[in-house]
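Next up: a single chain in structure tokens, the form predicted on its own.
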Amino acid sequence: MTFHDLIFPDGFLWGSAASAHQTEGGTYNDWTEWEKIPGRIKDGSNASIACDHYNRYEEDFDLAKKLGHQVHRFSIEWSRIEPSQGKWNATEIAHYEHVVQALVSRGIRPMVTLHHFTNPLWFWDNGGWLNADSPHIFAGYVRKIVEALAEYNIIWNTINEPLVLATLGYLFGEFPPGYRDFDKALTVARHLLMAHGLAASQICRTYEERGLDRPEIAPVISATYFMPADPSNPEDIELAQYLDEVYNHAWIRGAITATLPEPIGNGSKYVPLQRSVDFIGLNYYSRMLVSSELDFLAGEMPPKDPNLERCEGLDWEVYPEGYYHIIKSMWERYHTPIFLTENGIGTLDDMLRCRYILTHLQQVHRAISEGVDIRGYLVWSLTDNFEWTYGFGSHFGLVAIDHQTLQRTPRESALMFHEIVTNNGLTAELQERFLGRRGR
């Protein structure tokens, strides 16, 4: 296998990601009440401590200074800043403002995800994202954060991942409030679309008061490649395309053309929306087979591929070559910048994570060499941290964590990743020393 450079733009943006109750510890919200449920952590564990970065940002971005990022994207925690509907903690806005500077003194670019799964359980309470308030209700708080940061040169995220919140949680059970209803899913994603709009608008009318300049603003979505079981079965590829249209492309397409689309709304337009998409913020993972003989509503699935390497406890398998294609689908139907907000794998073998940034970058490289405008690129994520329903089962953190001691210790992939940043891409001496034979 020969390698070579791979030389990525001018001003492209590298860093990570994290979330808020995956990290900061002492959240109580409604993924609180949901630990506190036998069965609903595959481990047994929860987030009230997590890794404590609530107290040990500047620990944490000192690591981040140290190797070498230039953005990293993190949440607020809605729970923090809005106790009661309507009452707001001055003290937790500061602090978060506290977050914000410490990135900015230390040279990272912050990108704020205002939402990231996670709601008050007063919010909860008073029907969650089945409320037909719940986008205005969402937009007020919004605004409260706006106002404490617009100072600062931010890129806001507004809605992390909408239809895995609307599928996980209202269709297959497995997040709160942990429903099985398809008419319950669509209500959720129609909501969280219309609240992208009004969050957005919210951002840009704080903006526009205080006589700044518009900022960036994207929502975030989760995409999975979608593949037939059966290549050779129409049934299988018409599920396959079906499944990628719902899931990948109905609420990005409706953000992007201000409309409420079908399935997920009745085509109408929603004005709130306009312009309220800067660049498409895009997570990928994996790819998923899909069958026509079975029943996807009920979770099932066809058997894995036995020859490809696997996320620990989630059982994602990897698959580079998707992210291509994912990526690809995304430019070629909205002609939007594309900033790629997670990306990463769960495993304490760190070789193969190494060796699943590689490829996955080289796919990236891919399509920016066909014309992608790809902004930048976020490893999933800092720091290992609790994962929602595999609570510490899986590690995908460049830095590990002790979760006795809490210690912090960079791994070898946040090294490379750190030379990766230092070349602003993938030198073929990198490639070679890590891929060798099992390059692309």
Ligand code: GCO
The other form holds:
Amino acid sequence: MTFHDLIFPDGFLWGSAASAHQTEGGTYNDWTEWEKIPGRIKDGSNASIACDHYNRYEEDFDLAKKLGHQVHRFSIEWSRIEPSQGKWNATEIAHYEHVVQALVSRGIRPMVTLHHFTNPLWFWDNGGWLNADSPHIFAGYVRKIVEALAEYNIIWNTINEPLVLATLGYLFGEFPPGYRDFDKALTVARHLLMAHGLAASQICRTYEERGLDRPEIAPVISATYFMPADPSNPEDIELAQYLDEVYNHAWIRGAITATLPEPIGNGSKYVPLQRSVDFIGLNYYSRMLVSSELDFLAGEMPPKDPNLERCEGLDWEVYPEGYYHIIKSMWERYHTPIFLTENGIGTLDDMLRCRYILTHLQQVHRAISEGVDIRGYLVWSLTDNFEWTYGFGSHFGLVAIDHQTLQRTPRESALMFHEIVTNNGLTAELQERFLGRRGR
Ligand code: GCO
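To complete the pair, please output the form predicted together with D-gluconic acid; the form predicted on its own was given just before.
After this comes the whole thing, all chains and molecules, with the earlier chain placed first.
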């Protein structure tokens, strides 16, 4: 196989992504309680220390800088900012201002996620995301934190992976609050959509009041490439299309068209969503085979392809072509710029991580060369961290963390990614080195 230089557009942004609960340590939220329930976290661990990033963010950002990262995506922990409803913690607000300053002073652009799965415990007392008022409750916190950070050159992410939160928390029972109820999942998806709209409106209003230019705002969605297990079975094809529609598209289409689309809502307009999507924050990890003969809602999955490599713990198949198809379908439907806000693999086989990143970036380049407007690419994640249900059992970091000593050690993939950033793309030589015969 011959490789060609795959150079990305000028101004393309490279970096990595992480979230508060998975890295900071010392958080106290719904996951803290969830982690105490035996069996919820597969390796029995919890995020009480995580990566101690709350105390070591300067060290982590020094590494990110050394590794050439231009953007760093992280999340604000709502429960720190608003420890009880309507009460604000000024020390914690100042903490995040320091975090943002630490990035800016290193020349790294902050991309700040306002909600990445975790919720304050008090939020559950009145029903959590099932409460019709939840989008407004969330918007109150958004206003507070945006007021503190508006002067920095931040790219804002409102809600992270709304459909993951809605399905894992309310349909499959794997995330708190652990429900298994389709209607509840739809209600939560609707409230998260409204929350995104209200958050975007709050951000705009705050900047306007300060006389500042409107910042870039986006939700972050997770997309899975659904494929019929039996491509000759019309029912499998139909199921794959249905899941693509409900899981990948309905929510983001609602955000872009300012409606609460079926089946998440009743198709009505929702004005706060207008102009709430400057780009689509798109996360992609894998594909999923679907079969109409199995009970998908009960978690029955068709067998996987034994020839494909897998992600540690989560067992996702490595399927780079799916990335291309997902990106293309987003572009063809919405013609909205895309920022690839997460992509990566949990593995201790760092050569697999190198191959994963390279083969996925080849697909990104393929989409760009066909005219898709893609603004940047972030690896999940800068360091190993607390992988939700899988605890410390899936290693997504460009940088390894020894969880005994908390020592950070960049892996070879981190150095490879640095080369990609330096070259603004994949040289033929780099691809040959990792994907050619010598790389195997
Ligand atoms: C997200 C992701 C991350 C995960 C990553 C690997 O919602 O942004 O779920 O939090 O760690 O996707 O599973």
